[in-house]
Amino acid sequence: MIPVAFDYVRAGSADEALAALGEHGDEAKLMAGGHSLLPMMKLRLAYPSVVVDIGRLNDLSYVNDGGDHIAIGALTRHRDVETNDLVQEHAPLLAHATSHVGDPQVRHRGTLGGSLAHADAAADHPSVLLAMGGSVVARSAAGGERVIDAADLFAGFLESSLEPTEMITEIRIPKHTGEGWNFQKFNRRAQDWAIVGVSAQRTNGSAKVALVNMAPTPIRATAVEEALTGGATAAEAAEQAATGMQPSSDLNAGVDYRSHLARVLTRRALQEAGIE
């Protein structure tokens, strides 16, 4: 399908992009790699009157050591996240999960900030951000800067808590050097969206678990985490993976099948993360 007509603005800096958002409000959409926005526009699920192209902004592409966390610019390409030494050392779950995003072409164009702002429950990165206890920095021309915890970022189906005039400028991932982790993803073909996925991250003896494609929003498996805190084994805790979830039924899988996959993949993820 062909999207509706729109005006195109190429931003030369982050400030120019924020000014365009401030001027046009919810009539404008940001485009970086375009892998999320353009398909939605073609399907008429999104029809902005102004598209602000931020794909060429070098000032938002970086990976820095922030002391107790890694600071990643929102326009850092997936491939750069996947291969970065700092990420591989201090946030290996993020590096590994990123290597499973799409194919090499997608990873060379798609951006970490765009993936998170899209707030897709079927995407891999939101589950990683939740499991690692990360946060994003959002800026607007009028309101300045604020930090949004992962738990507060995902508001609804393909909906984040970002204001229409805000843009993610940075992602902050706490360091998990030497901690156990695992990422599980089940799909029909190597480059498909996950039918179900699991991110598991150990932190100081406890574990955070987040699921992919098991609810309208990216979501933590709190029932699994509570079971582990209560002394359950990985296998016992994994049986709670579908508790409180709202998996959908579609051509790829029904509710019962997704629930079964969630339990199986969660058990594998926990055990591979070193939780028995």
Second form
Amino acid sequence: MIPVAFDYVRAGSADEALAALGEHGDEAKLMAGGHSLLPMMKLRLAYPSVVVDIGRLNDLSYVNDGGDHIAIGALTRHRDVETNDLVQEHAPLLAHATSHVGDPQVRHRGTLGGSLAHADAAADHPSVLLAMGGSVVARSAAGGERVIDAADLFAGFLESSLEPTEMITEIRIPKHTGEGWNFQKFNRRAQDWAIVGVSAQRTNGSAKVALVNMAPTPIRATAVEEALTGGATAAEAAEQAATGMQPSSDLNAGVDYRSHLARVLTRRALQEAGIE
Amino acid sequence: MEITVEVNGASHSADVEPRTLLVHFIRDTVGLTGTNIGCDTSSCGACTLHLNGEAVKSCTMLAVQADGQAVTTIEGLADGEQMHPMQEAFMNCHALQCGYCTPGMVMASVSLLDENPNPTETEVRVGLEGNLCRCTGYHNIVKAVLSASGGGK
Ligand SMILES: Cc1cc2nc3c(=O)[nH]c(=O)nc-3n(C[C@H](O)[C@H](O)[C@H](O)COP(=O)(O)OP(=O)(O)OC[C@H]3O[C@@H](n4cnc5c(N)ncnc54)[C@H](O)[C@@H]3O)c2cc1C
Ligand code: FES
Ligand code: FES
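Next, give the form predicted together with its partner chain, keeping in mind that what was shown is the form predicted on its own.
Below is the whole assembly, all chains and molecules, this chain first.
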């Protein structure tokens, strides 16, 4: 399988990439690791007429200590996120979840910025960003820059709130406070995407919980969070994991089974994160 | 688009369409057919080769993304008649039957040991999760990787 023909532009800098996006608008697609975009192009589910390759913007591959947060360049590959000392120390949930993304070959190519921009409800990183209360920095072809909170990043099925002429340059993750965290991923075969997944992160006495594959978008389990705030035990709160969710039904799991998985995995995640 | 890729130490230039997959460039343009295509959907690992020393799935890369980079394929592992230790380990442990997965399996295994020279059995199994084998049941592949690792010597 090969994609529909397209024009290829290799960006030498973020400015060049943004200029190409400005010129071609929604005809163009950025390609970072290409590990979500290229499979879709091969299946002809995506057919951009211009591909702007940002895979060589090495200056956007970094992990820095930003004081109360860590700052990760959008082009940082999964492998470099997973093995980075700062990430392991200050965002262990991110390091751990990243080591469960795909397989080593995928992690040698895929990038954190690409994972988040792709906004896939079945992907692991969006749940981590939601649970850790992170944000992304987006630069626009028009010249501006804005910070988008995780809560505002995921707009619809495979749709982020980025404009077609915007590019994520940096991901910011508040530093872990030393309280508990956990990541649960249920799949049938090694390497597979989660059938359901859960990210849980405790910060300053409260917990954020986000679910993988329980709605058309990556989503916070607000009913679980509210139950915990109201004094529920982990087991009681986890019973709310499927409340208000719209899981899909596919050959891996129907709605009932996904809802069951969400409750069981959420209970495990909360208990492993140290909530009684 | 004119690209130049260093394949197993030799420079190869060609004019390719941007949509050419790296695996097609390697097999059809460079003419090295050791790298197999299995699923063509990034699942099986048969097309695994090294890009700048790291295992990647060449069915999920464009040839233009490898422009100016160094690729190593299964043909580039041996030193003349002298097999690479991983190839020898696969042979000695009977880690292949039909052999279709083998080039990708060997390339993934070499990359695994580069990153983790003394893996546990579990680490080998997890590290090869991107490669499917329909014949061996994996046990002998895992044995081969362990025997080629620092701990196995
Ligand atoms: C076999 C396989 C298994 C996988 N398993 C998992 C898994 O278990 N869990 C999981 O979470 N993921 C999984 N993935 C997806 C993988 O993590 C991808 O790498 C990731 O989703 C996309 O990152 P990328 O850099 O490859 O993005 P690309 O494919 O290059 O881009 C994806 C989308 O994001 C846009 N984009 C990329 N970078 C930016 C940017 N900086 N700013 C704005 N837009 C941008 C692109 O235009 C495109 O629309 C798997 C992929 C494969 C091929
Ligand atoms: S052919 Fe590339 S992963 Fe199967
Ligand atoms: S030896 Fe036949 S697929 Fe692995």
